[in-house]
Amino acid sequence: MPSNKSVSDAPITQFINCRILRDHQLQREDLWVRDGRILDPEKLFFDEQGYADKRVDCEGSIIAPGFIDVQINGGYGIDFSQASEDVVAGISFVAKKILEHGVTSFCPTLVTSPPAVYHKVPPTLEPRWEPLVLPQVKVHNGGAHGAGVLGFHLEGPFISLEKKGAHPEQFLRTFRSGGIEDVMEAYGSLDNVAMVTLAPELASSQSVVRELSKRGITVSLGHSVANLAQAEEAVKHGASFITHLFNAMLPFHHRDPGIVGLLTSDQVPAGRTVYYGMIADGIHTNPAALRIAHRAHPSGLVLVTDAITAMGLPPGRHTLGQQVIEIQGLNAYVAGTTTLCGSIATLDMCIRHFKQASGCSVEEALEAASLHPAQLLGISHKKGNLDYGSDADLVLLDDGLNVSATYISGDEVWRRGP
């Protein structure tokens, strides 16, 4: 039982002898925590006369918040779109690794797949076993078991044949029947779902978007051949996002943009901002190119992994979906092609390349890969910040922003040994 004389039962917890990152600065500050979120000190002091049960000596570290990954197909030999006799294991044995890079929140990432995996298709004669991933997997948070789940990123079916990169062909889907009913067909059901990402200038895509939108759903562009036009219609109607800016989209071209254009478009509403996944790994994106990007348009810039079942696995041949993948040194690639599918980058090594690269401040760094992706999915009054009353998932690093301990809800998950 606490000895202070809080109003709370909850012990408190003050980390001291550290720099938080809070009001897109770093500043020399306690921070304090009970019942799993952010304590405000003076409300402590002069309401409750309370003080501290317990203090962390963070030993000069930053603290900034958990951060979110919503684009990771797996990793550590797992693949989310593989489905296996046990799926929730498979998740769960990744979410507990990537404590260790920081990430407190991600979206396990579908590629296009067969529709078995998403949801039961009607029973054959014979008796077999169902290989579902989608409806096996709840959004649940975070603890010492791992990161938690924030709903599903289903990239595919319904994306551009030309743009399709590793996705199999031959699963590849339209809005034939007009709109959401080829959705609801596809995927079976949209619970547990965070964020589709389609393409925009598929036929009924708008009716899409904005149903998608209306219920509460992230709408993403990607693996498409949009031109601009098409892509501001879809902003207007609710998307909010791009998938991975540059890859699997038409090169910019000063007539017609295309989706990049979106980065610097007078044609998004006021008030929304456009979002966009960078894969900051040094191969996916030239570093030019990067920094053109986060020069147009800072505050919509989020950090993915996008990283695939080799994530943490020596170079050789692994699966991504329907696909095999081969690693060669830090690439990989469709077996036999040189086309790119995903990476092998934790989201730390993404946020230290990012910061090398773009010449950005650490402050910036840290909120692209914690704050934004979760103004993006809407979830910024509980994560991605350390503002009173916001979710206590943190991580420690020092000041090469290599990660030494992470937090969920004021507990500790992860240290790295001495």
Given for the second form:
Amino acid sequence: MPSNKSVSDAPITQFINCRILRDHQLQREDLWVRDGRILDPEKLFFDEQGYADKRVDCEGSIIAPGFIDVQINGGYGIDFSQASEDVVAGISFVAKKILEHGVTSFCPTLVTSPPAVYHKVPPTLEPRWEPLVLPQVKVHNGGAHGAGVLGFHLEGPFISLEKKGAHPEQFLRTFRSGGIEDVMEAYGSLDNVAMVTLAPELASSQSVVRELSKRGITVSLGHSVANLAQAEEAVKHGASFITHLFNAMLPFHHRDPGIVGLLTSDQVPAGRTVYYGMIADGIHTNPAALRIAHRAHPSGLVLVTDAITAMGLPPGRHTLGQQVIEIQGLNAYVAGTTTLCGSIATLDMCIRHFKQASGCSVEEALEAASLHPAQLLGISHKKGNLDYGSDADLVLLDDGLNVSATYISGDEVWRRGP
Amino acid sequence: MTKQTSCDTFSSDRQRTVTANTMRLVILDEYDLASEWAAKYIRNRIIQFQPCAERYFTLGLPTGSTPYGCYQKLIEYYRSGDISFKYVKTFNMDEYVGLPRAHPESYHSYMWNNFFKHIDIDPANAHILDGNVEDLEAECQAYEQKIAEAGGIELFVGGIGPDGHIAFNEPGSSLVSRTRVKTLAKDTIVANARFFGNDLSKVPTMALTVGVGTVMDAKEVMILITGAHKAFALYKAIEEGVNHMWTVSAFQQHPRTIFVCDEDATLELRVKTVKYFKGLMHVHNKLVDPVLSIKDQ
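Having seen the form predicted alone, can you show the form predicted together with its partner chain?
Zooming out: every chain and molecule, the one shown earlier first.
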């Protein structure tokens, strides 16, 4: 039927034969989209006497809000922290590929890097190209070109030496000048930064946490040897995330649970939630540990990939930068060893593993990759859910939670081939 | 200059549909069967009418728990491709005053969730009184006007309150009343409280409603009555006299009325009445058997 609307001329799409994730439940409802946003069909019917221009038959699929990955270091041979001839093209390449995993928005993550990655420095040697990364990529919407960039996740350099993991030691920093000045000096500009991971036990971190939070940047605790009191102090000043729980922090101890203790801390200010990233690839976190965290604090769990350059590459050996990596199944080893060198699971794989390992419901598994990251970043008024008015970033899935199609702003941007 | 339309083929069936003056009491064993009988009747009436762009079928509609099963069946018939509401105009009986349209208990919400969103009716043809306008009187008059412009109601489907009211025509309403603002009776407010968290203070106290006279103007009226709690009202409506304290009784004087009930609703009737009408079920069932389908057209 042709449309008949007085409010907008834009075409209206009605997704039928689907189960949509709304109000924490899968409901047998149609989903209506106009102007790239979820539309209230009852208002359309009574206020505008309008109806759909186009119907999309979802053949019984689940429709979930598009997934949001807040920690991803690269993939498909691209390393976000390595400057290259065309940084923008590298990020765009990965942004397009992750549409296949149902990811519609992400935070490209930079590990601790030399200053030249963050801002312009006077060149000491003649570089082949500008080694700049941070200022080159702006926050932008997704589309057929790829998932949207919500802003960078800067993991370091203000982290603990003892828990640096794979981060390069020579570029770690402390808050020498007493706070935000060090941050601005290190990063240059915070314009397109969504999140910063830091170690709260570093002296003068409180004022940094406060200042970053005030600027709307999510502060995450990670790569740290902080005890629970230090972690709680940081939360009071505005920290709201834990970077890859359990990894790169002190293990849970019954007399000082450390950062892990934030999951059940009674010092979290009223009305605020502490979220925590989990790499649910079955390798970086033992399923029993995943279950403990989930059961202790289910509403804070945020699935992340923390994917490295090798994600998406076929099994076998690959030379990436200075490293030779061997991929076997979901494991990426330093070639010739059994040393893991990062995660290569995709976000949809993590969702499936999380559901299977924790025994949680389909709704919980999907929300851990959509609603919770959106709430963490403070964007749940438009992303991470299928409420009326939210951006129509959608994933169509089968009952096994395999992605069959991805939509951004109501337009199909990827569909699984036959 | 004649335009070839789908209405051009007139069947003699159409002439035959609404001529006999009858009062029927159709009694089914239980709620689901009563809902199905009513839905089949509506389906047959619409299909026999052969509505088209030049001649819409006008249907009056109720809300509440009683017609819910009937709506479910009609949706089923639409989904199976046996009926279409493309050429049907609907007029709901009533709506609360002052309740936001998007409130889950508004009659707009009820109709959207339980009927309109599942079928192919043109939104411009789904009429419901608006209880949130400035000038309620004007809204009521405009509604009567819209019904007249649509050619009157072909079939008005309604329910009955425990106090015997039709729509919100509470005990004491004029039996020749038209669409107007009504203050709700205590009985009605109490009956509706279950939809507002059992909090009497949250139930709207006024409503816009079609009048008894408005429904009497319809060519045919079908009243759905199910459940033991409606039994006394049914008794008053059909075994006692026409009385403005039990406004459904007005339909004793309508040329063509059908009361569709389940066993429980007949509990207050005389055994003689029930036996008589049950004995007529083979006649009543001719109205729904065979059940028609647009697929056969």
